[in-house]
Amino acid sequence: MSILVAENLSKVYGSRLGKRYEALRQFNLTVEKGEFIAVMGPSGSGKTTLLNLLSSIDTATSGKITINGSAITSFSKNKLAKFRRKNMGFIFQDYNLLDTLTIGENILLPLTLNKVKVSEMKNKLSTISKQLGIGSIIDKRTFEVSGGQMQRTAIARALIHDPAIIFADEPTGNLDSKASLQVMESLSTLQKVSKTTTVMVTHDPFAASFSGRVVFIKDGKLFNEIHRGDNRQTFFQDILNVQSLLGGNTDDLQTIRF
């Protein structure tokens, strides 16, 4: 079953009088239920634009996006906001947690907005926090925990309302190698156990190697895509090979993390 289908997506910035820049050109993508895909490409390739369009943060110039059977490109702003709150989960590079709330309260925010019963919220919080290894910190504030714990909190918040799809934007961008490993292992485990569907934009081949498929973008178009086999280290090397063809920077790669 296809959770996300993007057809002929294009995004043009600029006006008729000014310079026009085509960030994405007639892009097509299908994501199946339970699939974990990574989107990679050089700076300015269109990968962030693609994520913003798929997640309804930005609006396509042309094309169609269907999520969980609904054509969201035809929705009004109000209908789209409600759909996003129910069907999408978001993980950002800078966590986007509220300092005034505890870790537990941050995780529960989507359920609070959806007016879920307190008893159900407690049960869901207990389950997700244990799965992500953050059960012992739910009463702490954001400034009392590590970056890796904050990102796992953000993952818990993204998942707690059982969204149809999760969008992750550079989830390991602010983390050291140890925390990156913990976060990516958490995402990978949840995908296997809960069959979560995830689309992740990343510049990091190490993070991408945890996905099942990597889609490479160049100049707003599909450049290539590769699928993971049984060996993650082989997949990591395949990602590096395609990245080198794209002209990506591999100077800071930490293969020792394997």
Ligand SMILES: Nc1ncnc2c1ncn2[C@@H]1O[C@H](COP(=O)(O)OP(=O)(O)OP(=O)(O)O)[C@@H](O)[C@H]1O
Given for the second form:
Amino acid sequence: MSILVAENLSKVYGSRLGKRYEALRQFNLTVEKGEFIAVMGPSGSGKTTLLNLLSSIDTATSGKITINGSAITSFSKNKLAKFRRKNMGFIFQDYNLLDTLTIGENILLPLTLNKVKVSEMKNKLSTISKQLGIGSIIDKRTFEVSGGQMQRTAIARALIHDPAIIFADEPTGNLDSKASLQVMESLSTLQKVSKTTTVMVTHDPFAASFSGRVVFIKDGKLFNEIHRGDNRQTFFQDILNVQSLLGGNTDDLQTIRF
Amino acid sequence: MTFRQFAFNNVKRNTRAYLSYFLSCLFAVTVFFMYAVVVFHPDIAHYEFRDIVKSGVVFSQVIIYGFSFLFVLYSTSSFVKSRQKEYGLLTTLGISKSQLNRMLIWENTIIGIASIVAGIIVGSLFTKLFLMVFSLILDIDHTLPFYISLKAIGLTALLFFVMFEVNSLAVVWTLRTKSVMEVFRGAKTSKKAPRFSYILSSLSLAAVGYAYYLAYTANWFNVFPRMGLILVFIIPGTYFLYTQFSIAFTNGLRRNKHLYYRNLNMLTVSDLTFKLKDNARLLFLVTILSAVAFTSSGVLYGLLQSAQTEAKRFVPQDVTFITEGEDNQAAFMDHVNKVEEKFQKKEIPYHSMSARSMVVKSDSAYSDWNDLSIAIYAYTDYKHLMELNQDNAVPKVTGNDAYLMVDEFAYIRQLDPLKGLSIRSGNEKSDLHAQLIGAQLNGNIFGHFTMIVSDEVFDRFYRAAENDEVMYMHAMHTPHWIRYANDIADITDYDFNENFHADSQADFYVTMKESMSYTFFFGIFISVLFFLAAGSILYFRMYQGIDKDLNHFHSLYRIGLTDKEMKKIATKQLGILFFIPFLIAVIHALFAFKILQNMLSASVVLPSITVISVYFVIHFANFIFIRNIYTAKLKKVM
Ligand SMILES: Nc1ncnc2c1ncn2[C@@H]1O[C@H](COP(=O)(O)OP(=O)(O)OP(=O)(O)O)[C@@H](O)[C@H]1O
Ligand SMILES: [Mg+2]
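Following the display of the form predicted on its own, present the structure of the form predicted in complex with the ligand.
Now the full complex is given, and it begins with the chain already shown.
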């Protein structure tokens, strides 16, 4: 069963007179329930644009997006916001945590908006923070914890309300290799346990190798798509191969780790 | 790109920060300039009230300058603070310390000069209006002509130029003490959880409570020493209310998870906690400014409005004339006739009557009450006088019963000894049984107190009275005297000498009004200024903080907050920041009005409600204005 279907998605920036830039052209994508897919491509290829459209943060110039059977492209802004908080979880490169809240409160935020019982909130918080190894910092504030911990907090926040789908934009973009490993391991483990559909945009072949399928885009169009076999290391190698095929990756500085 | 181009682009892209800074400077210059125009206005200089008016204006001028200084200093430092990140960036990119200082001073000088020029222009536009109001209030027959002296321009330009330079030097000096790292972090450092102390929080409540208690129980005799004491408690109390108690309060809210975790409460409360802490000093300042504005305008307006009631309190009868001694009777009647003729000529309606009275001496075992001169009236005469004035008379007295009139100030004297009070005159002597009543007849210079005695006792004394103990009293009732107050005051003032004693409510009223109106004018002007300053401080603060808030709201938008919810949060927070200081200032002012009420007989309820309502309307309009700017900006995050 497909949970997300995008048909003929286009995005044109700067539609007013002057420069028009088509960041995404007639893009099609289908994501199955429980799937973990990574979107890769050179800088400026339209990855963030795609993710913002899929997650309804930005509106498409044309095309149709269906999530869980609802055609969200026809929703009003207000309805979208409510749909978003109920059915989606978000992980951003800049963590997007609120520095006025503690770590725990940040994680609970989606639950407070969705009107959940306080006792249930507490249970969920302690479960998920333990799973992510941040149980000991839930009373700290954002400036007191490391980048990796902040991103794991963001993961906890994205997952705590059992959303239908999670969107992650460069979750490891601001992290060093050790923190990246921890974050990606937590994300893929939790993803497997809860079978939450996940769409992740990344530059990082290492991060992408945790997914089940990698979609490559170039100049706003689908370039290629590869599936993971049994082995993450061979998948990583495949990803590198496609990247060199893409060619436009000279501005992508990669670090290879194992 | 040259350095100059860089600086120019800098200003262009930072429009909001520069504009709000510029506007606050402009505001200060404009107000000062308008006042300076009045001071140097040639017609004012020749006006007969020159000295009193001028010293009032000069005094206001000094206050405005001092206040502007603080205001501009505050604006400059928050302006620089909002741009510290930029300075940090420039420093890391290799701009030298002296280059940065020069840039800062240049910027400030340019903005300063621009706001001086603009302020003088704007001030000139408003001056016409200002002069009209000024003429109206001071009862100058014609409106003062529009005239702007070079002196006013010179003084404003000079003083403000000095102010801006001193300010930018002060700011440059404080910037120097920060390391590159500190500068770089700029405004981002204040995200630690706000702390508070339970002791200070409760002390702040106690201090405010005690000050309120002192105000509530103040009266004529203890008000002056108490005034200082009240300030000593209320100012630090209010300060800690914001810096400590407010944090303690929001922390309390956070502890109640059922409330805190519901809907938007967590977002609203947690953000508010930081806003309260970041703005505590500012809110304190706004509260004190507003409280001063409310109190002084309320008190002044209350006094002005109370003139009629106070006139009735101190001069119970509309108009009275009195003289002592049989020899003066003919001249007195002549005088009275002349006065009545004048009333007729001016077509002032009146009723009048004459009454007998005489002066007697008191006898008492207590020195306080012994050997005082007392004016006595027969009950029947008293009753007629009351009827004339349309006041209620006290019940009839017979035999040795009597009434002693005392106003509230006489209560300082011991009243117990009254029981053994007797009056004497020549061979007559009478032990009286006196009861106290409030003042209902005008006092006069011939007797310390006034007594109403039974007709029998009065007749007995009057028959035996000496020539110079007899008094003649002529009373007039002038309905709607307020309408003719100036005329009546003029007529009764005329031909006053030691034998004829005239008293009128109109005279009291006119004198009180006159002396009040100058105070009122300057007081209200400064109050309004304080209030506007308080409003604009809030406004500039919001204006400057908007970018940071927009980031915050963008984060929320991404997670799925609706437009409506964001507006709700923003409105709630802005509302609290706007109306908490207003509310506290109103409560402070209400207790100040209570002090005034304790001393006046006129009710200050209506004047104080009027004053506060007017301020509320202005404040509310300001709030709506800022809220709309703010929520319009919210659309941009989506
Ligand atoms: N708001 C915008 N207005 C105009 N053009 C935009 C806007 N956002 C993105 N673009 C352009 O659209 C193209 C795609 O941008 P997008 O952010 O999707 O790239 P990306 O693949 O995420 O790049 P990166 O890997 O560097 O994050 C880029 O050429 C970019 O310049
Ligand atoms: Mg991107």
